[in-house]
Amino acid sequence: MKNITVIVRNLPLNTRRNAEALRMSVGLTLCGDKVTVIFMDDGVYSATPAKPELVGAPTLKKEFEALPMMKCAMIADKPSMEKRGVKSLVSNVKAAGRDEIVRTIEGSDIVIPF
C-alpha cells in the first residue's frame, strides 16, 4: 500500500482541473492506496459549500460524497483559508495547520499535483 497524496491549487470556476483531481482521487483508492487529498492556495475555495454550477462550472458534490467512503483523508491548509477569508468547509474537509499538511506531503509515496 502506498500513500499518495494529491494536492488541488487551482481556482475551480475557471478550469476543471480541480474536479479531475478530485475525480482521479476516487479511482486511486480503487487501489488498495491512501490517499489524501490537500486543499492549498486558491485550490481552497474547491472545499467551500458553493454552488460552482451557478456559473456553469463543474459541480464536485459527487466527489465530496464518495471520498471519505473511501475511505480518503480531505484536508485544507488554514493559511491559505485565512488569507482567503474562507471562513467555512464542506463537511468531508477538514482545515488543518500547514505542520500536519508538511508532514502529509513527507509521509507520500507519491505526491501528484493538480
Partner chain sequence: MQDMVIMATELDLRGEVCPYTFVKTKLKLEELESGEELIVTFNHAPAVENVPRSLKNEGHKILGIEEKGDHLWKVRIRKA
The other form holds:
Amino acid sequence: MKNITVIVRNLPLNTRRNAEALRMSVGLTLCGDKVTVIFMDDGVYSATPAKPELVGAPTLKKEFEALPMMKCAMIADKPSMEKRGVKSLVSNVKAAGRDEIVRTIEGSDIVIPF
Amino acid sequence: MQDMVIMATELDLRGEVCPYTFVKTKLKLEELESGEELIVTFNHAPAVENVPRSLKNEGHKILGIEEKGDHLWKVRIRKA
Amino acid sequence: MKLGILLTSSPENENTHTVISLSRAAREEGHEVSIFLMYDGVYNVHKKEFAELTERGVSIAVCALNAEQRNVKKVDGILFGSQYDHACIAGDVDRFISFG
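Switch from the form predicted on its own to the form predicted together with the partner chain and give that structure.
Zooming out: every chain and molecule, the one shown earlier first.
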C-alpha cells in the first residue's frame, strides 16, 4: 500500500482543475492506496462551504461525500487560510499547521500537485 | 435451469460518471456474498467498457453486457 | 524500474516535450514507462510523438471521461480507460512524476 498525497492549489472558479483533482483523488483510492488531499494556497477556497453553482461552476458535493467514504483524509493549510481570511471549512476537512502538512508530504510515496 | 432462479441485486447508476460508476459498483459488490450476482445499469458509455474490465481485474466475472436502448446498458456481474 | 507519469496540461505546454523526452530516455535505459493523460492532458493523444512512444513500448492510458468532455476521439494503441487505471499505475510503479 502506498501513501499518495494530492495538493489542490488553484482558485476554484477559474478552472475545473480543483474539481478534477478531487475526482482523481477518489479514483486513486481504488487500488488500496491511502490518499490524503491537502488544500493549500488559493486551493483552500475549494474547501470552504461556497456555492459555485450560483455562477454556473460545478459543485464539489459529490467529491466531498465520496472522499471520506473512501477513507481519504483532507486537510487545509492553516497559513494559507489565515492569509486569505478563510475561517470555515466544509465538514471532513480539518485545518492543519505546516508541521502536519510537512509530515504528511514526508510520509508520502507519491505527491501530486494538481 | 439453475441459473434462471438466481436472484440478482440491481444497481441503477444512470447519471454517474467515472470513477463513481466503479466506486459504487465496488461498494455494492462488497455487500454481496461470493457467487451472488449484481446487475448494474449505466448510461455513461466509457463506463460500459471500463467498469467490466476493472472488475475482471479484481477477479469478478462479467456474465453479460446488454444494450437496453440509446446510451443505456446493463452489466451482469458475478462476485468473486 | 517502473516509472509512472501523469500529464494534465495541453500540448502547447512545455510539459509535453519534457514527458516525451523523459519517456524516450527511460525506455532507452530499459525502464518500464506508463503514462496517464487526464484533464487537458488528453489533448496530447493525437501528437505523433505519443504514438511513437507506444511503439517504443510505453504504455499510455487516457481518462475517457475527460476525452469525451473534450471530444477527443479514440486512438489505436492508447487505452481510453478510467481513474481506476490511473490508480493501478500509481500503485504499481517505483517512481511517479506528475506534470500539470
